[in-house]
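Given next, in structure tokens, is a single chain: the form predicted alone.
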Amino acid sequence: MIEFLKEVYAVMWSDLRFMRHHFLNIFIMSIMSPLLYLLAFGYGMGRGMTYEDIPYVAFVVPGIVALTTLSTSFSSTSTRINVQRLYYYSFDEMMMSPLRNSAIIIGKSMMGVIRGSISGGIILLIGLYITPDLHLTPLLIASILISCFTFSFLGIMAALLAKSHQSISTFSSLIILPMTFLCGTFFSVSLMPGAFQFLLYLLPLTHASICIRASALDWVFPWTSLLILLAFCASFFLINVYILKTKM
């Protein structure tokens, strides 16, 4: 086990470099998009405005926060692998090197989980800050680092899958821009028709924001969706160590 850490480490070092030299342009990349969101629809188009009883930005910012956690996770290791496979093949170097291909994922995912974390954590404080009905709890905190891995793990499958710059583009068109707007961070999924919901809960972005949502403001936590979501985090990883292993 001590070996298995030593090897995440290895592979984390680079990136955790990378943060410390570029942490605020990093910083700010990732708070811009959360907190115009929680502008533009907790306070802009939600002021005034409930759902079941709670003020409407108090039911946005966990969505932000889960939005926050796939954004921010996925794109920053879908776009460091990216750019270092396709361009300055440093992840080649890396591959040639004695590392288990599961160190090497997780090692990987770890940018992410820890800009994901930090991005949603700052969303989390000023949603508490804000309004009295969002709490910090310890399945809250669980869910949203069960999330930055899960999109981290989506971000590295679509890195390592990509033949190009413009793939990463297009997969984020196709799937994470779809996700953004519908899986239950802006409005409750239930609202939508009943075949649409059967697609929305096929998407790991709606049980975060169930999970998240949830945990947030103290309903009864849906045990169901987190274990989806630990499902789609351990499927993504074990589709990496594959692909690693057969393609690379």
The other form holds:
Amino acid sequence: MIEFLKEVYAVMWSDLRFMRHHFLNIFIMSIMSPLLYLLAFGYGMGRGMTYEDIPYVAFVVPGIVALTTLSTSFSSTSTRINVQRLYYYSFDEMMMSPLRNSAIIIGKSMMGVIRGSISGGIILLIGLYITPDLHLTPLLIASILISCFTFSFLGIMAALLAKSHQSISTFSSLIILPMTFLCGTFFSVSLMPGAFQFLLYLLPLTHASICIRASALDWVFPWTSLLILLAFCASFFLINVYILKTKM
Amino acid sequence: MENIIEIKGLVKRYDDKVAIDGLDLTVRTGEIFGFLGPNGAGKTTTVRVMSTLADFDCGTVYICGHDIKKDPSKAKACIGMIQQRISLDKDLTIRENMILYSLYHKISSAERRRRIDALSEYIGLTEYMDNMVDTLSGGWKKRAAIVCALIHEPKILFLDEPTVGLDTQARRLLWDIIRRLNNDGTTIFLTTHYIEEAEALCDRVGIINRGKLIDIGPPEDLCSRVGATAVEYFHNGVKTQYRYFQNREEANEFVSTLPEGTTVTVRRTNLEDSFVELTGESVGRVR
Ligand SMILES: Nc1ncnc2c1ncn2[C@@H]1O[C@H](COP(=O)(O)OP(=O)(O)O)[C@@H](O)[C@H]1O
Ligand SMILES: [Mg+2]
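What does the same protein look like in the form predicted together with its partner chain, given that the last one was the form predicted alone?
What follows is the entire complex, opening with the chain shown before.
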């Protein structure tokens, strides 16, 4: 176990250093778009609106937290690995060292988890400050962390399979962007037509936003969604380990 | 252990293209071995297979007695590798890159500090340690890569075309480093398409072309296999022709039979001659 954690630390170390060298840049990048969403949907559009008996701001903040974990975790792991793999070739060096594949995947996900929870956390703090309907609960923290891990693993998967930087962008605009808008982030999935609803329930972000919202608003906690999210998380992890073992 | 690398019947395909075609190769412990061949011959592919970066289709590869398929981490621990393209993390400083490699190999922090200091001193990098990678020239990056590759004290160092793109001075410096490392006990496996480099550095040279090992031996032996003396002659706009002879007397005899007005050079056979003779192709020679 200690050995395994050492390996995880070795892998994440370079990303920690990377964050230190580019701190301001990274910070501004990961906070910009969620702040804009918050301004536009929370204050601009949602001012004075209520939704399912609560102010729309209280409804939308957890959704923005969820989509922030997705976009930040996904893009920070996928971009960094993509660059290390296809431009720096330093990913090869890591693969040549005697590290366990599972340690490589966990280590590589850590930057996504850290950055995802920092930017999600900042939005959440702002939300806690502006509306009394939101609560910080252990389940909320767990949901945010699990969703960060899930989308970090997804980012790793995209980067490992990508043949070029272009394919990551394509994946982002075809899968990630639609998810951020549709998966119960700005409105409840139950408002969508039946077949479409079914489709949305197949996507991990839907379950992440359901969990994050319910725990933040003290609604009945949707354990099924949490389990589904965990299943996504575990499968992305296992697929990544498999890719390292067979394709790299 | 007499042979540090043993490769038998290695086959590697990319889709339906054969990159390595039944390669048998042994490298002896302690030598500088040169893998010489033109671009696309299969040198990089061989090195990537040996360092476990690329999978292969048939054959066995033993590094330091470890089967790289069955026991990859033991094999990896014996190998240091400098890739053809610089593979440092450009978002980090030189020192951070070195620390990273020692973390990968689980070297304790006191030992890490000692080795990084000693190696960077040995390679002459000390003053650049806190520079970002991209502020250094190619030769310095190469040297930083060497320190990184040596941090876990590998028994064998792979260098894939180490001097491509370096100026003459940087190349000579790198040759010295390679010789010094070898003197201090590291086995060297280097690939090159520079014949001069193979001749200058290597104890033994393997000539590879189209994924096949054509010949192997000390550079002098490879040269004498075609004949010790070469005659280059050029006549009437036909392309330059080459003939090889066992000694100068035979060569001079042949020269005297050539028609008037032929441009003739008589010289010692070099590795390029034997390469051309053995493969029927020419590798670029750098002067
Ligand atoms: N990733 C790859 N995909 C397909 N073909 C490849 C790949 N890498 C190398 N090859 C092919 O394999 C052959 C050997 O290449 P390589 O080992 O790079 O040669 P060298 O290093 O001697 O120049 C070449 O014909 C090359 O086109
Ligand atoms: Mg090559």
